[in-house]
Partner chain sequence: MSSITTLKYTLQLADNVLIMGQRLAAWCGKGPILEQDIALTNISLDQIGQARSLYQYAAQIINNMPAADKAHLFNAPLLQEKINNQHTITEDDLAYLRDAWDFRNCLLVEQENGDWAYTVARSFFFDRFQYLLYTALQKSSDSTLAAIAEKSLKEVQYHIKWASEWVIRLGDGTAISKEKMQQALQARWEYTGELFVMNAVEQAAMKANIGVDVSSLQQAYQQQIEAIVNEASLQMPTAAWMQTGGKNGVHTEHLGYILAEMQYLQRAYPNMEW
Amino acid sequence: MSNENKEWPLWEVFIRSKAGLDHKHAGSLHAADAQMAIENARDVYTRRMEGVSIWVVESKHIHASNPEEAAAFFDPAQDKIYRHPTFYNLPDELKHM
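Requested chain, on its own and in the form predicted on its own:
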């Protein structure tokens, strides 16, 4: 198969905004390699200078849990209430916790 007939791989794009502390999924694009994916992501997803960092990950390397199995998959977390401090009383002055 020649390169002309071969489709470029799909890449997932994550952008960290100027005000953000974490990268957020911005979208997907096709590119021949990681460098091209970063440059295309810059051109497509940061046209208004809103980003300070770009991550690209080839989609085939992303593995996810099955949403249909969410109840069973996340069920063990219900037994660990100490991981979520929902039983603390917070002062009314504290708005964003």
The other form holds:
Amino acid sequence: MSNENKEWPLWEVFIRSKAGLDHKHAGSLHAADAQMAIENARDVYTRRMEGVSIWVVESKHIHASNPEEAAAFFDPAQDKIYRHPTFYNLPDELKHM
Amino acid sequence: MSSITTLKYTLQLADNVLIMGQRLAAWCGKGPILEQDIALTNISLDQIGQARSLYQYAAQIINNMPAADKAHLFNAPLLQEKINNQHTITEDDLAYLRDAWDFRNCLLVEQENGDWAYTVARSFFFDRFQYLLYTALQKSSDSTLAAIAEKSLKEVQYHIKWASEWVIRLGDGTAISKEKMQQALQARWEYTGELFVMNAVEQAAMKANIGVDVSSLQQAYQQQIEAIVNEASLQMPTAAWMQTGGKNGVHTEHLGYILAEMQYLQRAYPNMEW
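Switch from the form predicted on its own to the form predicted together with the partner chain and print that structure.
Now the complete complex, all chains and molecules, led by this one.
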């Protein structure tokens, strides 16, 4: 890190609310390193019993889809109803589907 | 076992965490970075929460005492009058209506916040002591104190981690951070000796198996502090002479200011709630 850069890097925080569930994005925060990021996340995001496990990843390592390409990226899925299992008629013999 | 011993011992434990919590609370809104501001506020609230449990227990002991036993408990006239008039005493009365000479907290916790390194050094020295104290207090024959110790210990383990990592981070950081951390450790070290000198209440409590023999914790304390100081590539602080007094009610000039700010509202507007 250069001496000019006095800001601590930004980290994204993922919290698992209870055993068996997925880690979900909770927000972001600043920290000097990964250990501090986990501890800051504990203090900022789990003080009201929100979590049992924390992941952090430095924000610069997250690659996101481009919002400007959203139309080309996501809209074509809208009319592909045959990709949903409910599109298909099941034989009456199949129960509990 | 005398209930006066339990009362005084409980109040001493409570005063330490109340004053420490009040000191750290002063960082609220002024931390160097939002996340660390919240970290310190959390620690402060943990300590004030511990103080509440202890003051509640102390109030309960006072309320159950025969009138003759509690006729001269405190120097503060406001509180003593309330007790003598058979009022039910609460945790708030004990926190807000006693004066400095009734407080038995150690000198370490009332020392000024100073800069970040000074705040870290004070917590580093205090939290390590609390860890050893509460670990031993879990075996107290007084089941309430043992339970409070057990619950508080989980919180203290995090406090130690927070303080130790900052000592290491600053000690192992830049030339300036190292110098500042070393200076703060050196300046606060002289207030650690008192932690291990048994006062009369601690001795009575130990004999009754309610309290901890703090003098027996010193060796482990020294070793554990030294291990972190070494890891931070800092020098172990030294003191030719250790300050004492707080545990016997003889405080530095700082406590009066802390109490003035903390107690002002309840003194000016008694029983006010918000």
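For clarity, every value in this text was computed on a predicted model and none was experimentally measured. Whichever C-alpha set is largest while still superposing within 1.5 Å between the two forms counts as the rigid core. Positions refer to the first chain, counted from 1.
Does His63 count as moved between these two forms, where moved means a C-alpha shift of 2 angstroms or more after fitting the rigid core?
-> His63 C-alpha, core-superposed: shift of less than 2 Å.
Cα of Glu50 displaced 2 Å or more between these two forms, core superposed?
-> Yes; Glu50 is a residue whose C-alpha shifts (by 2 Å or more) between these two forms when the cores are overlaid.
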